[in-house]
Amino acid sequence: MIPGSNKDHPSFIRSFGYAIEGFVTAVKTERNIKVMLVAGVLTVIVGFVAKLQLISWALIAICIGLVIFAELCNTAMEAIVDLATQELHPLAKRAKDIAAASVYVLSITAAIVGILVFAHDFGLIGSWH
């Protein structure tokens, strides 16, 4: 595609192509895109035992949808990194860092709002207001 042009464009559809084959490489090349994806899973088996309500499912749907989301992101920039320099430079590192560091800070907080969805769903702790 040339920048600023329709030219090559492609259509909506096979744009989602796109998407699915770039998740589905993701899948298949990145361990930690499966760890998320198996506490993903994992979550919402536990959210069906625990017999969720709405509001709670909105939740946790959220949490593990940003979650994957931030770790393909962090996937893409470290690709990125990866075509811009192969030597060991210390911006590449920080960049690596930094994107690995934002999947870690979304991950303890997805963490955090699990528990706090279940011990309530379990009657653990009280009501919301």
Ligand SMILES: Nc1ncnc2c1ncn2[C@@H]1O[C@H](COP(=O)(O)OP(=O)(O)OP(=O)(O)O)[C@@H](O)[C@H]1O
The other form holds:
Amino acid sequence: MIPGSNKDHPSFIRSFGYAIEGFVTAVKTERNIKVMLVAGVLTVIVGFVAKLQLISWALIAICIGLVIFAELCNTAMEAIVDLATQELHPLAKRAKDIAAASVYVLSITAAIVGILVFAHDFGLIGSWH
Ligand SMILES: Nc1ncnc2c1ncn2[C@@H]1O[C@H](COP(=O)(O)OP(=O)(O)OP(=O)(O)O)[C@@H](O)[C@H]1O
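Moving from the form predicted alone to the form predicted in complex with this ligand:
Okay, now the whole complex, with that chain kicking things off.
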């Protein structure tokens, strides 16, 4: 629902446009998303050089997508907190710190999966089973 609009939902194309707008805003305003996108692109380039297996590409794609997803959610939560209060508040701090922690947990998990995938495809560790 858009405040002031008599329609329940924007059209599908318009919704997609808003999502693109949100992504572009997040990339422009959040340094962390830029870092994650660069890390994602570098991982894909190294993946091509290393000629990753299909299953490895699937794991890498999930990891990159989830980390960017988490950072987008974190950015949205920061905006909601800032909308709720401009004051220093312990609950605002808790919400932002926990949201940030969720991104770090996922990033560390993704890094571990990435290391395992590349180590496997480079023949440094044995088979998956
Ligand atoms: N209203 C507030 N009340 C109390 N502490 C706050 C408040 N706003 C921010 N903080 C503290 O400052 C930290 C940084 O907040 P900020 O909004 O600048 O996020 P950020 O630097 O963009 O975070 P990230 O690096 O995760 O994107 C928060 O994690 C929190 O500890």
